[in-house]
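For reference, the chain that follows is the form predicted on its own, supplied as structure tokens.
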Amino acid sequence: MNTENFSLSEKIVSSSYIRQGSQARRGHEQLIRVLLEQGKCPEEGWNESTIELFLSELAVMDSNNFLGNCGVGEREGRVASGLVARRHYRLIHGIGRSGDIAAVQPKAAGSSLLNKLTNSVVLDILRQAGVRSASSCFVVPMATGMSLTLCFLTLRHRRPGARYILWPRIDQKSCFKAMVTAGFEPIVIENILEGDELRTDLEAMQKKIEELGAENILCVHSTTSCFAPRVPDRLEELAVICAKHDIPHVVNNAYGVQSSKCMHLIQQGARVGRIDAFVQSLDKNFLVPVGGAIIAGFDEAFVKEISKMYPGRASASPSLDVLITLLTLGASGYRKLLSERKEMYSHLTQELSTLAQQHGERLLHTPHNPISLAVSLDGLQAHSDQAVTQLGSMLFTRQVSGARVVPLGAVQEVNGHTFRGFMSHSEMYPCPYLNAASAIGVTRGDVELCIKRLDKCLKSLRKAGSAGASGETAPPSAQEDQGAAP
């Protein structure tokens, strides 16, 4: 209520009262204009009546909420379930234009604000995890793949006739196909084994360079986030290469975020040389639903062109779910989670080395990967051929979600591209392994939880001396869905 309203009140119920109450009322707007003022994320999280208090004040101000509106086109805002309006907070009319998924759409005023203070407290939260000087960023509503491919579909209007794309080797299927959708040919760069780590080969990076010319490569894609023993890309030297030759680079950075290494990395990579965007999963870095990304850069004018490269208006989901979740947090509550990460990776560093001794095998070294572990399986691969599988099967139907067993030799085809080694990242891995991941959101409960079913299963195969013993099989995609990158 406004000032008017509560002095009416005034007349019905105590004086007295009703001061109080407004200024209880003021304590939340107070909060609500502090976000407006500086278009930061909150230190402190807001409590679930303020954030429903301003979603309201926001929804207010879209035409299909007027008083006595009357709406005679064909997008209205018109929703035929209450349940579904509820849901959205009568949002209704998403973001964007239908020439520009970040303009201001006249009939809703309340859903704009939306889409800016969200994308403004998304680029204050990156900054904070590390990269202090990305310069503008906008929530998209698509997966980190397709997010991917509207970038690489912007660079074309800048390099009309490149027709390749330069791409450091990750096992990970969206990755290839946001480049092959997007009309360009992949220019598949092996990994090369540094101790049990594989790494980025620059030489061959370069060799390439030289072999197509750079006119013609309409990109560098590297990665940060990824499954080990594949470590994040040497982004710094990849952007000092392509600052040399006038090549564009983008970086996958799917849920690297919760990573101060890979955001280091990126800070780095911009400050030497060149990094013109960087593309983060929404889900995997900030606990929402799946379907959305952040798109992000250090030139604004073209992360602004990205963004006009979108077709049509856009969801407002994926805007309101992180927009809701970091009020809710605060940066503070976001910095714990971070913290709280870090601390689980280091106890699951532990818990699997100490498990892989136990059973004759060892978990891999792979410093330079911040997120993502391995543990060999030599011994269970000279149990049976089949023993290795077998394991991801018996741990898919124990409900461990998210670790990934990768056997040697697997092939597949994806696009017309033959991956020798698939899953591995690279053609002649020397063993095989089980990935686990400390990602946001992990919990010593689960830790110790997957730690136990794996040591259970891992004595059971041994015991039986068959991968066949237990008849127990996963369905075909159990393995490829354990801890997919964007």
Given for the second form:
4 protein chains.
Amino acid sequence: MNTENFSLSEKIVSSSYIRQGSQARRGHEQLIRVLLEQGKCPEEGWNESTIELFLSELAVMDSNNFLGNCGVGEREGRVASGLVARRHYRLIHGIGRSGDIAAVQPKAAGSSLLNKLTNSVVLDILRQAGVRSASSCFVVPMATGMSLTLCFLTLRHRRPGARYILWPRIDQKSCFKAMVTAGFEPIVIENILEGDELRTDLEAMQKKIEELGAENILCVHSTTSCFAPRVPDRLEELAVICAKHDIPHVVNNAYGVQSSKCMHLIQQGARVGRIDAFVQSLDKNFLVPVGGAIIAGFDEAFVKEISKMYPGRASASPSLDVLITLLTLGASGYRKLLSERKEMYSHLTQELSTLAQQHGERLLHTPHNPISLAVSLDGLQAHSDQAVTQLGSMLFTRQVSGARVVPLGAVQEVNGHTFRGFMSHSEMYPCPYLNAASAIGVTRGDVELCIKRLDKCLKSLRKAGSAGASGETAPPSAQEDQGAAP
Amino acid sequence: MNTENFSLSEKIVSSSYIRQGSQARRGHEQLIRVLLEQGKCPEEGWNESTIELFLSELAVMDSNNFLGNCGVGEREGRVASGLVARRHYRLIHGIGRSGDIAAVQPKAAGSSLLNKLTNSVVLDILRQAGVRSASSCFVVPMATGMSLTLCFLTLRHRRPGARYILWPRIDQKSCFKAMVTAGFEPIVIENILEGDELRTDLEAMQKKIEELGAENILCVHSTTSCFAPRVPDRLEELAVICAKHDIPHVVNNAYGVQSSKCMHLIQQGARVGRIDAFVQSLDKNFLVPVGGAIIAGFDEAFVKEISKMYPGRASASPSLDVLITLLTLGASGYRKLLSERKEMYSHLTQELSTLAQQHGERLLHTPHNPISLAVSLDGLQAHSDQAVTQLGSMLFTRQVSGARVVPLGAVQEVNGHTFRGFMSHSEMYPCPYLNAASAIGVTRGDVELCIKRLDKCLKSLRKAGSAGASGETAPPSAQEDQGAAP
Amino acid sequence: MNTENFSLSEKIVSSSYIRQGSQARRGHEQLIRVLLEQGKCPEEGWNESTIELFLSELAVMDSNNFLGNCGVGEREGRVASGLVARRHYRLIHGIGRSGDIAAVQPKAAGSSLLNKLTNSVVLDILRQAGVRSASSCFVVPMATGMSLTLCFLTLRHRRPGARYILWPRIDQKSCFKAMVTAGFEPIVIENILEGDELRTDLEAMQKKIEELGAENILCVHSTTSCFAPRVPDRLEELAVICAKHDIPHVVNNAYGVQSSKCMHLIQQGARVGRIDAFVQSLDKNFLVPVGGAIIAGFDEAFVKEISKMYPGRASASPSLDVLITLLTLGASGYRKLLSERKEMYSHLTQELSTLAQQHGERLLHTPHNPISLAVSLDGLQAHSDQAVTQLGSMLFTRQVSGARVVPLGAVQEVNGHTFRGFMSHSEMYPCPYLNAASAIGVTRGDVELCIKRLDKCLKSLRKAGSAGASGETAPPSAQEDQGAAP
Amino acid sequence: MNTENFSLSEKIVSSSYIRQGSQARRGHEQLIRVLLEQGKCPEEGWNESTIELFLSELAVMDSNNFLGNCGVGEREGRVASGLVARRHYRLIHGIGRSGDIAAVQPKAAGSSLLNKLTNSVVLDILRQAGVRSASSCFVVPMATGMSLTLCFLTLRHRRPGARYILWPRIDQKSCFKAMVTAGFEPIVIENILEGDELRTDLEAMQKKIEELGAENILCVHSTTSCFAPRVPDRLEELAVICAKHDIPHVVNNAYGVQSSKCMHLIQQGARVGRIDAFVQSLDKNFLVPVGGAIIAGFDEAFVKEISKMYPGRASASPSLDVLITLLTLGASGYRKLLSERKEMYSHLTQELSTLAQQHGERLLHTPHNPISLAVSLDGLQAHSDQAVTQLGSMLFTRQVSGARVVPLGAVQEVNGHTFRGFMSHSEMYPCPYLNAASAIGVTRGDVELCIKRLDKCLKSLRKAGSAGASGETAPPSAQEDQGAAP
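Complement to the form predicted on its own: the form predicted in complex with another copy of the chain:
Complete assembly follows, chain above in first position.
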């Protein structure tokens, strides 16, 4: 309420109480002021009432909520269903304009503010999470894969003659498809085995560049977060190579914001070499629904160029989700989630290691992977041929989600390219294994339940013998998905 | 509640009442049954309680809502904010899989059902709206422009050598950008003036095909819904030409679902010639928030190919919005909106015509445009040079949204192409004009307020004389946007 | 947002758009201003966004929502469940104070405003509905019966020696219990039959007063809204008698606000004689959930005395419901409901009359009852003894709610008093009958479905013959309830 | 969804996923089953989605939500505002019937279940909290005071000749008014000072009974939870006296459920003597909004008698709130709140004691009061006459809510009775003091902020000297309220 309305209220309810109420209102306004002024994630989270007040303030600034508006255009932000209007806080006009997804809309001052603030708050968090020199970013309502596609399409205009993208192998369909969809030919650089770890083959990369010619290469497309025993790419070295050959470098940092190691790699890569853009998922890093990504970079002009490539307006929904979430958590809340994740990673390492030993397996030694772990399944396979895939099904039906069994020798064709040893990021990984990850939001309860159920499954499989007594039929596609999806 | 729980309830509350309650529940179940069985938009809309019951049923089927789930993957559908969880009805996993945006997800049976049902219900409505032979469609959480880009990227794999897209001119930035973003060179086919109308120049199209060679042309990219005095493209003839030369044909049907004429054109085009895909906006046709589109076609395999091009999962938010909306309206409610729109189109025609006469202008004669109308501003311009643009600003500040003033001689560069006479779809339209549209959801109140305010503005401008007395400064970008955005 | 925050926003989003947004905000503030200033129901209803904005403004003024509050009392408005907090818009402190349910609370300026405004808006509506000279009222979170009890308890302090309440018979348990619970002895004045109507026996009333002595009588307790063939009491004459003997007069106006006739009776009664208080249900007149009533009167001091009788704070929930509802409808929306009801009353009269004729029954002639109608069931009873009660069960299982069958000769004891001919307001009504009412919110669909189902039931009962073929077992208590409950 | 709908879903989405979804649904059903079967508070809390699923299941069983219902009664559960319908989960019919607030309603099987289950779950919690032998209880949508009134009104019918209620003094207006409103004369039994504590004067009670005659006494009305230095009444001894003289005994246990001591007193009293009913607030014990109470007892017949006294239906809102809250917390969550409160009581004791010493005051020794504490303000008063009341205002404006300053010598008339030393439960307490309480839901942050602000205020007042430098004007009624309200 404005000053006039507070004054009127004093005639109805004792003025000292109203004054206190009005002062309390200023408390909320003050939080909003700091946000508008600094464009940063507040250190302490806001409570729900401040957030809802803020969102309703934004909504009244959009033309579809003007009390006296009359609309004779073809896009007026009308909504037929009250359920839909409410779930979007009546912010209907989406974000961006035909020319630029980051631009402001004349019809929607509130949605425009939302868009700008979200990008600004998210940039702040990316910096706090380790990429201190990131200069610019924007939230885009597309998953990581399609966002990578947008980056590649933007680069095409800079390098019209280029046909290839160099890509250290990672067995996830969508990042492979991202290149194919953009119309380029992915050049797969197989990983090399170092101990248990699969790491970037820098020499092969170097050789391939010389073979194809730098001018024919659109970019190098590297990856941080991935399933063990693959580990994040050697970003620093790749960035230096890119700089040397003047080749753009796009990093798939899908769920890497949650790991200081991944973020550090990007920061270092950009410092010593060249990184043009890095792309991360909203849902995997910020505990929001699937459907958004952040495209970030170190050169504001290039990031702007990408945002201008998106033709037309876009859904504000992912921006709204991440803004609500970050305002709720505050920077301190987000840091807390990160440190709990780290702690849980140690715990999971410990527990899996112990369990592995008890079952005659071992935890693969993958210290460079800060999120995902792998336990060998040699013994299980020796016991029975189908046991490995059976384990996958058993875990699925026991509601252990995210645990992923990788057998040997799977072959998969994706858009015309044949991947041998699919799911293992390698044509010849020495053993089958099981993955488990400590991702943001994981709880001690998750870890403990998983270990307990895994233990039971392993015991039951061994008891069953090669007959495959459990007889459970795996939904094989379920299993494959856990392997293949970013 | 299941049978057991109803029985238990009978021990607490008199069994005849519980039986009646349980029978009432079956009423809701019955509605859901019909939806699942037929996959069609229910004839009569559901009430909010049935919809919410249904959505909560879907949500409990997703693994993130399993009571006993433990998650050790990197994507577990965790949500940090209760506000966010609730506004998505706890459907967090989005839609699609890395391989295909239309595929089902193992972790999310409920979200998968939602996705399938939405596509099925939307197809039913497209057919009912006039494209009876459409065979397949899917909702994609991207605006029309980016969805067109996805179609073009898919076609690239079929026609790897093609470089050009033939495009009858329409002055909307995003559909032009859609082609550029996809990496193609748009070939602009200027429209020809027939009476007041701007129509497709079929001869120029034919000539251009011969000049460039069919094999070098990715597709023809035509448009239905547009601002008057441009009218929908001659789809039938274009489709025949495409068929003859074996050139794909993609139709931008942005807000055409609401018009039986636009839909009829598509249906006819596909019958007599070739249309590969037609793309329409969710928000402009279904009264939902900005951010989604429907990609539809007549060949299921091709539509599937497009859906497989989208790399990675995607936001379920636009699907959820359109499903809720169509279940709320029912087919009968949607038809009612369509017929009210048509009625309002006649009313607006009448009112604008009368107003034009009173001010010495005239309603342009554009009978082929079923949605948008244009009123000449010759007289106003004669009166004062700035009056035309000033009118735009005045309408903006008076909360007449969507009315769009098009002056003569605007020049605009978009991605390297120079458009003369920008906003008017023609290098040399004879007069400046004002647009107003009767779009879905428009009310009699909208029309009346618009006419009243427009009348006042015109009077005030004339009184002001060439001095431009109102002195209002237009936010010119606001105006431009109304002209240029799809 | 305040001025400062709007200014900051102009640095982020173009200032002309922000200015328009800020102006739009003033539109909402303006509506709130008028409400605060006049304390009347707005003529036109508010939309949901204005209402929610207003409620969230109220909530931030309550101490439980102060960002810097620390609470060391025993009642701090803490809420354990987010679901609960949200459903009350975070207005937790209830209304009133230990001394007075209408008083303001220091800890809750917002809730206090809500309380005051609700009472003021409701008073405005009571006046508009016909009791123009009502001077004061308050919403109390108790049903009509308990609210009547509160009135009687208040009168006790004014008339400590009185033991009796004179009460023209109406067969509803709760208004009888209201007197017994308050500790008084109800003196039942039997109605007299005039034509088909049951009306107040003024002579018997007069005689009883003389017999008992005015000083021993706490009050006369009369009734307006009731089931036909009883009609509203002769309020004018009763009010004159009360004035003459200096006896207080409390009117049970349970669902009478919806009828201009009932309201007119009260207005007239107060003008020519004495009415101390009139009590009406919130749910039955304002389409809100069960649980609240309005206690109103013509002497502000006496109404205040009643409000001070309520010991302790009270739920704000009914006040919140009625305020939201009246702001949503606006005075014009409420009037529209009233006139639709009236229209539906004529329609129901017509339809029931026709139906009755077709089945050899007749619509009882009860022109003084503006809401409820009765159809004789003589013929049905002649046909079979159980048919009348069977009809009740059949209607219940066919989801005709509110239709009520009244057999002859029911006897019921309530708190020690024996009612012969219970449900019919008379010891000897000439025929059994069926009631149906046209109450606020009733639709044409309700009437038509009811007539159709009733027709089917009557046909089926006649066909069945005295064997009672349908064999349906009535839940007799269901039936009774429909008869006995106010 | 029912079995049929799950089968249909298997045709749309892979059947193994649907089966898992259907199994997940059973998980929720299972929780509901246990609740229906046992009628007890679940040990572990439910999550929001189970609760909302359950409530929507209840709602569909109410006739206002029947899809085929037609209503021709005067109370059909219609709701005009969507906001109102949603906030009540579409449970509109309230609870109870004209004859009994605990009875089931034919029109509302779902609401009836809600009502029964709530009463049953609440009884379980009362037992767990210490009154193991409680046999029956019900939630009533009235505050503690009005609920006590209802108990007294019920007793009147058992003891028609009784006029007096004996009441050990406690300075809260509403419990005094509860007796007056019911029409009885409260006989105030002054407390006696034992050390710092004010305790029940059993001898005076005994004498008063003899003086007035047991048959003239309606009941003894004792109190557990109260502000220090008063402590809970000597319930055991009072119960014995009541048993001896055959006098009913009603206990005001306003916020005593949160304290095992208060609950133990009631349990013991009932075991060794006589307690007819004990009444507690919902909001103060269960962290829900103001407006409900629980009336409980040891004799099911008597509790039933009270519930039958309430004339008419009642709001379901308080029942809904407490049910949602207890299902959310679970028994374990509620116990956790209780033990945290106890812990915070020790912490507050410690902190206040230290603070008192620093300012030359002392924490009064009141070990029998398990919730409230008092710090002497002798020194402050010696310093300046107004300082004590000024402290109250200062705390109010600094958002320390619930801290309550009690000066010496206040005189207050309540309904004709003059209380000397009002707020201090005694005509002559030796010193002024400040109260603070550790009530359920209090946090460490509350305690720390309170201590810090209190420290500052005390310092500033002493610095200010007798001039009263702060110059802050107290809203005196705010202060008084904190003293006088239950």
